[in-house]
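What follows is a single chain, given as structure tokens, in the form predicted alone.
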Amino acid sequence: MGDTLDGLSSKRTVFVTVGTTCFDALVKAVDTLEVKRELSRRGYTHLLIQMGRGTYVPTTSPGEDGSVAVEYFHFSSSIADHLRAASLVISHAGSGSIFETLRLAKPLIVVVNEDLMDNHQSELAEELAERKHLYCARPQTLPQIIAGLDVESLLPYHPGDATPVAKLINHFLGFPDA
């Protein structure tokens, strides 16, 4: 990753997603010079921001001066292609985004939206970070998390097998074993 191929620099994209929500604090955090410099220092070349319903518009850049190239969009019918192409994902704490990224075995930083009431998302992100499947940040701590990022220390996420639970429910409901 980040090595050269035939003298050309390889593209290393950071994909940022806020889902369908408005999470301007995250978009503002990744739009700072501090975060962009840290990403560049770590070998990332492109920053693609999916900003959802947000109103804060990040500064775009072609990245021609050696800085990180920056693009953004509001929505996409599917972010799966962006996740697959990413070298690093920075995401809101929505369970769908988290588990889709983990299934693809992509390094992940989850940024918790502290403005949400009854924020169960932070519990999920913090638990998965404690288990070393991802990094957990707040908008204000994102630069420090990126600076200390060690993607090699992350452990693969292996989803559990729900088959025994489904069989038990089917048995309880009187359905035949399949």
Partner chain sequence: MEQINQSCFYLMSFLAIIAIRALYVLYLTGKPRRNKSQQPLSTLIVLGSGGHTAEMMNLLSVLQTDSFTPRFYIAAATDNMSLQKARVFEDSLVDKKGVKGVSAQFTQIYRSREVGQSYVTSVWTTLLATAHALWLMIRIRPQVVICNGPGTCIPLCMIAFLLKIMGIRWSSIFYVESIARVRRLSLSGLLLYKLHMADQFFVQWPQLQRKYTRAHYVGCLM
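How about the form predicted in complex with its partner chain, since we already have the form predicted alone?
So it's only the chain below, everything else dropped.
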């Protein structure tokens, strides 16, 4: 894994994404001084927050005083570009965001939304964290997780594919395999 060398500058962006959800607890958690200091200490220079339908607005900062520059937006049609440009991704636990980030081989911290009623989303994040593909956090444990972050220890995720399903369906219906 590791950071992608974007060549030009020492700009290292942390991209926070909540997808189409409302996840103020996550935005609040990254908007704390504690988290911003830790990110800055680890050499991250920019913090870009996609806040979705949330109402909590993070404090923006130009980052001129050596601290992390903070920007935010609600939605974007080009999340993929932001993911690609990021050195670290902090995401909600939706499977779409998780696998899109893993496919781009970006270090990823998944934050589970504990306010969701049917909280099955933690299952996937915890399983993938156990397999060392990402870090799994809760809004309140995010500072510790960032403090203990070891990007090098993450293992690349090899995307799966659906051919076993297609084979079984073909076999069942009496179609030959491709």
